[in-house]
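Next up: a single chain in C-alpha cells, the form predicted alone.
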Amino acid sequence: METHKDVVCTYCGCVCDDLEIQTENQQIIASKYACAIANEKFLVCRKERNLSPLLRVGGDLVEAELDDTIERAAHILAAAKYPLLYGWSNTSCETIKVGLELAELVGGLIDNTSSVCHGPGIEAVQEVGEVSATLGQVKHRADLIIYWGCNPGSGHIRHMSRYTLAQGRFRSGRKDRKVVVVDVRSTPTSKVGDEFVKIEPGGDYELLTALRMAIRDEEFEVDKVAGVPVSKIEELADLMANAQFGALFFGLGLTMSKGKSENVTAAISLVDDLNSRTKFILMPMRGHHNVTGANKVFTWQTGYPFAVDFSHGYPRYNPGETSVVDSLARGEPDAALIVASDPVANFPKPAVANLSKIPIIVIDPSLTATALLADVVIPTAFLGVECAGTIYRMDGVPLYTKKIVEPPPNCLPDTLILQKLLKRVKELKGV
C-alpha cells in the first residue's frame, strides 16, 4: 500500500491541496481530508467511467480505434465554418492552451462555463477592477467573512473548515471571527453564521448600494430596502466598517440574479469604500476545479477571459453576441468540440436544440449526456488522478496536480489528446 500525501483535489474551485489517498496495486482505497463530494470522486469516479473511443455509425456509437476517433474528429473541424470550441474548466491550464491555438486554427468561436457562470462578475471586473487576496490572508487575518449568495455549506464544503473556522496565525479560529450570510433564503451556511440577512430575491444591487449609504453615513427616507429594515443595514454597515480585516466571499446568487455584473460591480464600490476606512477583499466562489485558470489562460492568449471568436483571422470578444449559447441559440456554429463539459444537461433549450443538429465531439472521461449526442466520444485520463496538470485555486494561486495510479488503456490526458488533434487538424489544413 502507498500513501500519496499532499494530494491536490480537482472537484471545485477550493481546490484543497491537502489531502492524502491511499493505493494499492494501482487502485484508490482510501482518502483522508477529503470532503464528501471529494471522496466520491477519487474512490467512485473510475468504477463509473467511458473506457472505449466511440464512433457514430449508422445512427449508433460503436466502439472504435482511438486513431480512428481522431481522425474523424480532425476532418470534421476541418471542414467546419465557424465550429464551436467548448468547455475547458475541468482540465487542465496546458490542455486549454492547446485547445486556444486549435480555436485560432480552425476560426472558431472558443468559450469556457465562465459565459454560464461567473462571467458578469468577470465583466465587472474589467470595468472596475477589485481588491483580493489570497485564502491564506483570509484565513489568517480575517475577523469578518461574508458569504453574499452563496452555500459553501454544500457547494464548497471545506471553504468554511479551512479559511473560516480553522486558527489562522492572527485569528483564534472561529471564536475571533464574525461570519455573515446574505441570501434570498435559509441554507446550511446561513444555519453556522453570526449574522443572516435574508433579502428579496433581484435586491442585491439595492442592498449594495444602501450599505454604501450607510457607511457614508446618509440619510434614508424608506424603512426597509430589498426587504431590511434600514437598522439592520446600518448595523452591517458598522459591522463592516469596523472591522480590521473583512472579505466578501460572493456567489452565483449575486452574479446570476437580476442586475448580473452591475450587482458586482455595486460590490466592487462597496469594498472601495471600506477600504477608505479599513482592510476589506471580495472574491467570487467558483465552482470549477479551474475555471478560474481557463479565464488566465485565455486571457493570457488572447486579451479577453471567455467568449472568444477567431472567425475574422484574430481574437474578438463581445458576450451576448460570441458567448456560447447565445451563439447555439442563433444555430451560428456548424461543429462542437466539448471538453471536459456537458452542455446538453445544463443549456437552455434552443442552445441544445440547434447543438444536436451539428456533428459533435465529446473529449470527456465520462459518458455525458452530450457524449450520447456525439460523432465522436474520446475518452480522457482523469486529471489530478491518472494525469498531472497545473490548475488556479478560487484566489489565483497555481496549483500543480498529481498523477496517483495509471490511466487505463485508450485514456489518454487530454493534453496528448488535444495535441494528436491539432497536429492532424495542421495537416488537412496544409499548415
Given for the second form:
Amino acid sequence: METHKDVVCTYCGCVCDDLEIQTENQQIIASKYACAIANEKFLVCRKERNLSPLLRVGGDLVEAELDDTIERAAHILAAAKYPLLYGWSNTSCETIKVGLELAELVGGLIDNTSSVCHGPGIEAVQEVGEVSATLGQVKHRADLIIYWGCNPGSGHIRHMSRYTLAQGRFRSGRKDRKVVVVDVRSTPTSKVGDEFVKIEPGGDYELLTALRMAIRDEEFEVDKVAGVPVSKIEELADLMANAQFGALFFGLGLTMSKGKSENVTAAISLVDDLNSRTKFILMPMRGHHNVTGANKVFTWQTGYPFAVDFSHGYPRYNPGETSVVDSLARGEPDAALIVASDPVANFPKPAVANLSKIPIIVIDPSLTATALLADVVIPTAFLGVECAGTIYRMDGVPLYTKKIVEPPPNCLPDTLILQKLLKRVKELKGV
Amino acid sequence: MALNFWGTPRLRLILVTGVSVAEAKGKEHGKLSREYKDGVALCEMDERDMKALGVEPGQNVRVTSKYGSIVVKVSKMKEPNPGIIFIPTGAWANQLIGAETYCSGMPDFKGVEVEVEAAPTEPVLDLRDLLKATYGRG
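Rather than the form predicted alone that you just supplied, could I have the structure of the form predicted together with the partner chain?
Full complex below, order starting with the chain above.
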C-alpha cells in the first residue's frame, strides 16, 4: 500500500491541496481529508467509464482504434467553416494552450464554461475593476464573511472549513468571525451563518444598491427592498462598514439571475464604497477546478478570457454574439469539438437542439451526455488522478496536480490527444 | 390556484437550478448511472407546496416553463422555501431553460417562472430516452 500526500483535488474551484490518497496495485482504495464529493471522485470515477475510442457508424457508436478516431476528428475540423471548440475548464492549462492554437488554425469559436458560469462576473470586472485577495489573506484576516447567491455547503464543501472559518494568524477561528448568507432560498450554507438574509428572486441588484445607499447614510422612502426590511439593510450596512476585513463571496445566484453582469457590477461598487471606510474584498466562487485557469490561458493567448471568435483570422470577443449559447442558438457552428465538458447536459434545450444537428467530437475521461450524441468519442486520463498538469484555484493561485495511478492503455492525457489532433489538422490544411 | 384539464391543482412557482451534492456525487458514477439520475431528475419542493399539489416525496410531477416541459420526481426540501423549486443542473432541468442571454452570453438558469402539477401516470425518462425524445439522437 502506498500513501500519496498533499494531493491536489480536481473537483471544485477550492482546489484543496492537502488530500491523502492511498493506493494498492494501481487502484485507489481510500482518501483522507477529501470532502464527500472529492471522496466519490477519487474512489468511484475510474470504476464506471468508457475505456474505448468510439466512432459513429450508421446510427450507432462502435469501438474503434485511437488513430482512426483522431483521423476522423481531424477531417471534421479541417472541413468545417466555423467549428465550435468548447469546454476547457476541467482540464489542465497545458491542454487549453493546445486547444487555443487549434481554434486559431481552424478559424473557429472557442469558449470555456465561464460563458454559462461566472462570465457575467468577468464582464463586470472588465467594466469596473475589482478588489480581491488570496484565500490565505481571507483565512488570516477576515472577520466578516458574506456568502451571496452561493451555497458552499453543497458546491464548495471545504471552503468554510479551510478558508473562511479556519484558525488564521489574526483570527482564532469561527468565534472570531461573523458569517452572513444572502440568498433567495434557505440552503445548508444559510444554516451555518450568523445571519440569513432571504431576498426575493431577482432582487439582488436592488438590495446591493440599497446597501450602498445605507452605507452613504441616504434616506429610504420604502419599508422593504427586495423583500428585506430597511431596518435589516441598515443593520447589515453597519456590520459591513464596521468590519476590520470583510470578504464577499458571490455565486451563480448573481450571474445567472436577471441583471447578470449588472448584479456583479453592483456588488463590486458596494465593495468599492466599503473600501473608503474599511478593508473589503470580493471573490467569485468558481465552480470547475480549472475554470479560473481557462480564463487565464485564454487571456494570455488571445487577450480575452472566454467567448473568443477566430473566424476573422484574429481574436474577437463580444459576449452575447461570440458566446457559445448564443452562437449555437443561432445555428452558426457547423462542427463541434467538446473537451472535458458536457454541454448536452448543461445547456438550454434550444442550444442543444442545434448542437445535436452537427458533427460532434468529444474528448473526455467520462462517457457524457454529449458523447451519446457524438460522432467521435475519445476517452482520456483523469487529470489529477491519472495524469498531471497545472490548474488555478478560484483566487488565481496556480497548483500542479499529481499523477497517482497509471491510466488504462487507451486513455492518454488529453494534452497528448490534442497535440496529435493539432498535428493532423495542420497536415490536412497544408500548414 | 389554477387547475389543469384533469381538474387537479397546478401551482405557479419559481425554478432555481444549480449544483447539489447528490448531483455531483452521481456524476462521478457516470451520466448513465442510477445514482446520477436519482440525484438530478428530481424537483426539490417545500412541504407546503407539496401539500397544495397533493404529492408525496417520490411521486412524479410535471414542470412546465414557456420553453418546455419535463417529468421529474418530487423530493422534500430540507429547508423551508415556499414558492421556490430546485432542480439540479442537468439535461432534465435544461428542458425548461431558454437560450436568450440578453447579450450577456448567460441564459436565465435561475428565477424561471414554471407551473407544476402532479403526474402520477407519467414516467421520469432515463437520460438516453430523454435525449432521443428531445433531439432524436442518443
